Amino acid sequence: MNQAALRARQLMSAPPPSAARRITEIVESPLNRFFGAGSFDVGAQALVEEGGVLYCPALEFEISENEARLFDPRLSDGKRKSIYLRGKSREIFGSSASDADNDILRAMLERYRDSAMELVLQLFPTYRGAMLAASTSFRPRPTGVGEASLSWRKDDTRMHVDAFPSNPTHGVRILRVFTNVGAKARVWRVGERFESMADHFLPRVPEYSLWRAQWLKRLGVTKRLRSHYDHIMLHLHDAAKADLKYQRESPQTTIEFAPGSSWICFSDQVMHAAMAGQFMLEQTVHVALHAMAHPEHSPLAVLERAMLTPLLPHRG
């Protein structure tokens, strides 16, 4: 992918902000294949790592005939919002389908990761050999439906960055590589930069205690133990999903991404909400952080300058 050929878009629905809270920056690209994408492209990783992200409408997934018949909700076991594969398990989650069907679901979803994966490592050379293929889902649900029933942590209509209770990154980026795979838009709504939002509710972020996070652990509501990094990013999802005046008042804009078009970029950096659209493939792909090429805007990097405080006990 030729640097030239990204086309800069801002795709906005109310008039710029104040430099101090800049919107998330959406870059155009004109990739159209998952395999064989080109050249690689300093400026496709300068974005994606600062913050912004990659939009490429014209790049499409194949979906079979066979596949394409299994595009209902009614797959759904409706206990998940996803229907997923774990890293290179085989097991199937969150379906309901009959195990002929989940064949075909799961060879799709295979499909689709080692597409994924192959793409992040033809845009972003330096990860190779520090990225792990985290979860592959599809999302036949319609988004939206339904999320007034849950949490109001777990309703992803409301910006947010990504951070999970039970599953603490130590400041392993969380990448995503999305593919429209339906026949309407995915609408997201995108927030204002890391930056200023971890400004806003960084005194909202109760002390950090060790003894506490000790005590998770022990009781395995934490997979590992959560570092000071991984608290704040949970009080940062928190503190936005529970604002409802930041939701609406919050510098923000709203796209819509088309039938058959794919986006890229760090969802533990980017504020987002997915506000419509029905039938998504999503590949997670965990980055380790020495591999970026601009880790001084990585969200620990942003975290430990506002602190004043290594984040991390190695770091420490």
Contents of the next structure:
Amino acid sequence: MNQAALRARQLMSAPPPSAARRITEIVESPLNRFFGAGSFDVGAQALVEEGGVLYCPALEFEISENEARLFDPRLSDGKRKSIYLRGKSREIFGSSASDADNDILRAMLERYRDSAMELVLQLFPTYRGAMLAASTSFRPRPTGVGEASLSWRKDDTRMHVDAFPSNPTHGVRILRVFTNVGAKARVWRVGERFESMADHFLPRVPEYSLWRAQWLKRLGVTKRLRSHYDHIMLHLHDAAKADLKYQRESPQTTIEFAPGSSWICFSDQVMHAAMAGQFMLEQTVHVALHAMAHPEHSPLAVLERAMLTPLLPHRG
Ligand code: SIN
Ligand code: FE
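Switch from the form predicted on its own to the form predicted in complex with succinic acid (SIN) and print that structure.
Then the entire complex follows, led off by the chain already shown.
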């Protein structure tokens, strides 16, 4: 085992700090390829499922000259943060490019999707057959700039866990693979671990109303029933973003993801905020809860322990 791999292994087996409000762990990995990554498995699954970020400074995604030519914020349609594909569909969203340039973008996004999905399979073998490629996106606009002028709910420079109003997950996990394909570092803040964030904000979550959730579904506001779990996750997202004192003073650390690096985390579990950077590729992967090797760390398990009640309808 080389020095870097040894260091990563030591880091990964280090006992967690005992402070009550622990910060998200960020562990560097020597991983340097998307395909055949299995031999680099140094506890990545445990780290990420326990709420850590796996940072791979040498995991670069190759961009062709033809693709690099298109790296321009004007490529965005101006309405969305990303240019993206949804699942296996070939339709491209968020782009203002010509058909010919959209073909180039689509090919880049599909290549990234295939690479990221293979990486996840190699690092998280129990997810085989239990995961689905959700959106694949390219973010050509500078992050952070003008974000504060957005509604505070959409401002991703405020730390949050991902939860989407129209898209209840019913506990399906949101795993994300990110690659910085720009020339500047992508700067994130990561906050305290999910358990202590939830402890802090749960008292502010209003009571769940099944009647209201059914109504939202009937109106088409949500794509399926907003479960009690989704209700809480959405309110945790909002409560954290709305609380500027918390944003300033809660436990956190800043990390710069270097150009040509990649990182992986469960964004429904890691408190994160994107402060700066431009040009990033990202693959969202939905993973069934039953495929987790450490389901006790999932947001659902943490919240059910805290609330002393099942949070999904019709389970078990
Ligand atoms: C986010 O998921 O909140 C933003 C991630 C990024 O743009 O780096
Ligand atoms: Fe987010």
